[in-house]
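This document opens with one chain alone, in structure tokens, the form predicted on its own.
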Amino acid sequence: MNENFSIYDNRLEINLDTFWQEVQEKISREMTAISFDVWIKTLEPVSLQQNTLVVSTPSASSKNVVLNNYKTLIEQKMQEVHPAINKLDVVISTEEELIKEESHATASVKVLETPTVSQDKKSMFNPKYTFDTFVVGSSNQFAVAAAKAVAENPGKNYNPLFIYGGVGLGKTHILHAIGNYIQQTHPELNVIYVTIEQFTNDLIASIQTGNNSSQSDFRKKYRTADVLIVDDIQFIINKTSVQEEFFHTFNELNQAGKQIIISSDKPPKEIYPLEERLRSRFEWGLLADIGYPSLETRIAILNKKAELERMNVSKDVITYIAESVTTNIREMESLLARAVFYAGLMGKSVVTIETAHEALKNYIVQQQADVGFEHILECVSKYFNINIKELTSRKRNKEIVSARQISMYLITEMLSMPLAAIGQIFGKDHATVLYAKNKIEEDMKKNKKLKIQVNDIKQMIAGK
């Protein structure tokens, strides 16, 4: 029997708060996190009347949802904590004080002091972002392998490691995974994670202070790192003093054999304007790109997200969302969370495809307007009556080359993809994509027919 309770004369003497916390903990394992937060976490224990637990809820509507959808589950978990408590009653908050007064004679409610627990210094890395929680597919396999190698032997392999890819593809997750792994396996190392914006702000603050001590502290902070992880390095452009400071920081760490890890939305040669001496140093080690995930990988990512967050989602919902967003994992996960939250508000324990359609009906339309490169290729293919495989092949027929260049131009215009990533679609390098983009732009100024063709295809892509 649980030590928090004793039974005598058909009455229970109980620590009500402790009992309810244990019940909530058991319930949380069988509900989505969002549904739990909306419907269960907001319930407040009021009293115990014989074998019935009374809880309060803020409104009549929420009371109905709890009684209609979660009463059986709550009562089941109550009995698991203590068999003698097997019935639930829900009241609205305005009734709470009256219930408390009436039940005072039959329930002794005590508040136990929670012992103070000393906490370690808070890590700068998100504990959810680990290698175990990152879904590996063909689009990111190389980058993850390189990241693991660096995490296992910082300063020994691939220095610097430069990871690049489009927005929302998991670069920050990988950086945090590296940091978490190193802190667990090499706690003696000084690991610093910083965005280039924070690095810039720290530099500005040290300069504005106007004394040598603050500038010395700034340099000591970054130049004594054993592992320096810098996110979003592309924002270093047009910041001459920041580039100068980072150049010297990079040099000092590199010469000392310290590990440097950098992320960007594009490879070094596409970061412009950037000092050539920095560009060359970024390319000293290993460049690892993250491409756009396949449908199978996107489905695996959503399944992993649902598993980690205890989301009860049907398979067709996962597929529906994975097919709707092709170029941004972060947005895809946001859609999933939105659908789960909506289902929770409706008092539904499972997200069905009907619920997802209702929850995302406005947002999916917007997402479809932000098309992926597959849709652009499909529209170009239909317009010129050329097979998609021919568009992405090495065939040099005049018609195919022209359609291919238009495809490259449209992708660069309509999607925020690195040129190198676009080149991979066609088996070309970034220079070829840049040439095609510039050529179509110039030709449209002189060729009215080409301009009409490009505009027609844009209308097709937008579904107009």
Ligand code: ADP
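Only the largest set of C-alpha atoms that superpose within 1.5 Å between the two forms is called the rigid core. None of the values given here were measured: they were computed from a predicted structure. Numbering follows the first chain given and starts at 1. What changes on going to the form predicted in complex with adenosine-5'-diphosphate:
- Superposition on the rigid core between these two forms places the CA atom of Lys315 less than 2 Å from its counterpart.
- After superposition on the rigid core, displacement of the C-alpha of Tyr383 between these two forms amounts to 2 Å or more.
- Once both forms are fitted on their core, the CA shift for Lys220 between these two forms remains under 2 Å.
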The other form holds:
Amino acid sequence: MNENFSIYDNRLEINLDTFWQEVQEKISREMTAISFDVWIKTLEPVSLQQNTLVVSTPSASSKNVVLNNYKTLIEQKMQEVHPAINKLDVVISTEEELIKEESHATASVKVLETPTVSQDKKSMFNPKYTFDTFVVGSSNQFAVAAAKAVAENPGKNYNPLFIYGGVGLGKTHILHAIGNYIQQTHPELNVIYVTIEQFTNDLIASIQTGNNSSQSDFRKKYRTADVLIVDDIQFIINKTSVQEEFFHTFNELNQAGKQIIISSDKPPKEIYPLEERLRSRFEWGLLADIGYPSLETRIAILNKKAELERMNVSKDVITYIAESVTTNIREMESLLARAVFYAGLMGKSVVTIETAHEALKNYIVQQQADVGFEHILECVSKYFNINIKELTSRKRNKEIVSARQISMYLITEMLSMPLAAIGQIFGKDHATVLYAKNKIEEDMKKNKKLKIQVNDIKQMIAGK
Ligand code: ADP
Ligand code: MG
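Pass me the form predicted in complex with adenosine-5'-diphosphate as well; I've looked at the form predicted on its own already.
Below is the entire complex, every chain and molecule, led by the chain shown above.
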């Protein structure tokens, strides 16, 4: 920058938190949710000094990971938000206090004001959200099939495609997968992805500017799309002018045979209040819902995430987490991320079930486990005259093995504990528990004595 042209210099106040938020937002598009949660979300902005952003991490090991793997990406995104800030420095939290004393949260940085760069079409879709990384199960297979059909032949099959389902069940992932797919196979098509919130903000901005050209820019942007993808349409309620504008956008695109894809957390008939003419248009094409994933699907999703992120997680941990969260994949992923992060902090390369329990103890309710299973063990122990230590030991003596399997069976029967957690009591994995449960169930059908024994113990447990 030429010093002589100081007339063009601006001393811009940059708010540290806002700046970091914008940078994070950009980074999040280029990473999976898990990596992002583990490595980027845990960074705290400390200061802005000249061209350098200082952030802190909780540990030396995470500092290393961030510097080795993500520094370039973070610096690149920093520059996209503000070209003058191009250097990243990472400190460990304890060093942070010192630095804070030396600088202020808001720094005044000498920069040349640059026009905001128009959004890069490629960055519109998260490259990690593809059909390949999406696990298909009975809860989502219809929606995925419809999404693929639309991605292969935009504007030809189902128009609009309306995908709905609860929070964290993969709607945004599918929308990005469609966008990624079309951009790859039909780079000439103008694909626009927008949340209804962005659409609203755009509309407001175009109206506030108050001139015709900004309003026509707005219309041009949306009405020249070949494929318009609108996420979270449910937030259109109570926004009359947005509904009006979207109605016209919809009509124009639809008449021109352009593809519209919409997501919502509920079906059109439950979006309220909503103009009737919009509701009926949402129902014109194909409605596809996403339900709650089964345990198998949840396990498959976690396995996929662990594989994509090269996380070293034991099988029990996957089952433990999958059993604990039933209605929200995002929540499930963040538990996995938390367990991995915690293991990292403890310097462990594999996430074991013990580590996961420790990491997640405040996040997963242990469903009366503490009250229940000890009492069951006590009763089994008394009944067979085998002490609890032996019951939970690795001893392979026949009587002990049998009493141990009965204990496992009774715990699965009488308590709603995850199999992996039951396994942990005995130092075994969930598969061993499942095996014991099935074995005792089968044996009881053939073996009357065993059946009586188990019933006796049940009575004991119930205090009768
Ligand atoms: P929604 O938009 O419905 O609230 P998202 O699409 O944001 O949900 O999904 C939340 C997280 O769960 C994302 O990280 C997404 O990748 C993941 N996810 C959801 N369903 C699946 C699936 N079937 N396979 C793989 N990942 C999934
Ligand atoms: Mg979403």
